[in-house]
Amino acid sequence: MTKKFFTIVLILLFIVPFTAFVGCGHETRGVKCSPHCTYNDMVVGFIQTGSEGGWRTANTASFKETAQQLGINLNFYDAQNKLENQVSAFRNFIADPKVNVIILAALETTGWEDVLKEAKVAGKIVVLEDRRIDAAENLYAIYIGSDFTEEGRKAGREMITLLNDSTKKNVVELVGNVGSSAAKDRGTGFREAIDGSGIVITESQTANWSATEGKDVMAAFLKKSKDIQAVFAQNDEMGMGAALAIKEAGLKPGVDIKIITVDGTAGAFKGMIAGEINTVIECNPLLAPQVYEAALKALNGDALPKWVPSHEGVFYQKDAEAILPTRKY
């Protein structure tokens, strides 16, 4: 009797363990169906930054019903622009066994290394979405965005145009987050385009991506100075914040203040129509199915790009009215 306890108890101590392993290959699909993953085999962690304009609303937007369209698990996560919720979420993202994509638009470009390091070992899938970061390029699988510092050149290009005739060329700009890598890479190559055009930033200051902010930074600089010529703002909200400050000044913007915005949302094509902006740099919100086409090749251990660049335009008042029933956020 003691011989035959002693043999079940070894041969369950071997049953056991090899069942819970097999039971939980539902858990880590992307492990167990590659090459053949589909997209109904992905569970996505997705850390977004907040919600803090249109174009964060229409990015989030694309992330949910194209999961649903296509049938893939989504998990939202909003970090409410704090740091620390979205390096939380991202840890908490990494413990769940059911999660085999984790996809991060974030907030600052540092920070990471750490995490990416332990979801590298978690064997999750990490893809980069909108914001670049500073990080080794084998700790994620791809980023999908825009070339900022493209766009900050094309919004100097046409700074120059806009004030080509004027006899002073002071321009105010407002920043997003500094920390982010649009804020950053949109400033170098804004100041790249304008160098040696005559063009000075006489004032250069944080207004968070947010309207309100926007407005009050420039009716700041209003204050201390009336003698501008245009400005530079790094979203479309932050421009029609100083659309607002510049009217409560008594000056006409678009007219007597150029206005010179980045993303292409609804609000600053109806800013445009009013002739309050004058240009709009695009930046395309609507990421998600290059995204989530990007993941599942990753899954299924195909060979990536380390990035792939979304592609945008730029618009103009005299087109504005024209294409504005076209956009689709």
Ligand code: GYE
Contents of the next structure:
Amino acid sequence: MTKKFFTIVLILLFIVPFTAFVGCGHETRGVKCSPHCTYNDMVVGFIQTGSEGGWRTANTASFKETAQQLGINLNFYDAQNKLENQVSAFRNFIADPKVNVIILAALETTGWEDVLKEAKVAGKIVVLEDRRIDAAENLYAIYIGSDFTEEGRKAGREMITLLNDSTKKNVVELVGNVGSSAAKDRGTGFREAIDGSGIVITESQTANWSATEGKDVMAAFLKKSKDIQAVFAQNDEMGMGAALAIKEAGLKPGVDIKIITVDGTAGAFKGMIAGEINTVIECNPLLAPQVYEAALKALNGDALPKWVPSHEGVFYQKDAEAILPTRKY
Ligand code: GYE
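How about the form predicted in complex with the named molecule, since we already have the form predicted alone?
Starting with the chain above, the whole complex follows.
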């Protein structure tokens, strides 16, 4: 009797509470809302890349305007395209007890594991918007952004069509900021699609999403050789810069040298209407409604898919004039 009694006491005093503690190893979210969280409970720390062009301007506007409409408390940070600024802002939002959701548009795919682990310990929800990163999936709630690889494939398929009747198929590539998922994946997809087509990428260089740098890099390519049949510009601004360089070299952009860009900003549509840009691959910047909705679900502990790719199309010169008035950015 005595031995049995003490065994039961031991179990009740030590083993049960320990098991209970270990057994409830679910995420300890730092968020307290009852009975459930609403947008009014959401305090967001948003870390933007910078303000490098029309796509980014539209992306930022989407988050600011939608936060106002939904009653979300938005703390917006512009990293001015510096990775170190993004990492320090991330840590500041982790340290801010009011912030319960961190949204990141990552400048580069690597270097995020440590801050993501710190955010998890601090019970912050992390949502990736626009750019994907190389990190363990359990370190963030969801990634909402385009399938950049498919955008690259679309550009490659359109390039094959554009150069179909051209005996020579030399293409130069203007790349976004090195290390970003958009730049890496668009390049991968483009190469996949043109493989075996006879198209040769004779030059590839970063122009950091910028029209000015796009013009300078394209001018350098043309100085080296004018035997170029087309440009794959990984965003509109670099494509518009390339068109200026082509004109200054005494050639006709869109005719002597074809141009394909990615994004679908108003500038690219005007370039297509002017006959200087041939084809534009759409990349949707208006992601805020989807992102905030996912963040609220995560705050309430709902299960989420790890990635929701945006649905996007391709725009052609012949349709540009009719479509431009309907565009939001
Ligand atoms: O294509 C470019 C911007 O991440 C999809 O970043 C975005 C890219 C976009 O600078 O214009």
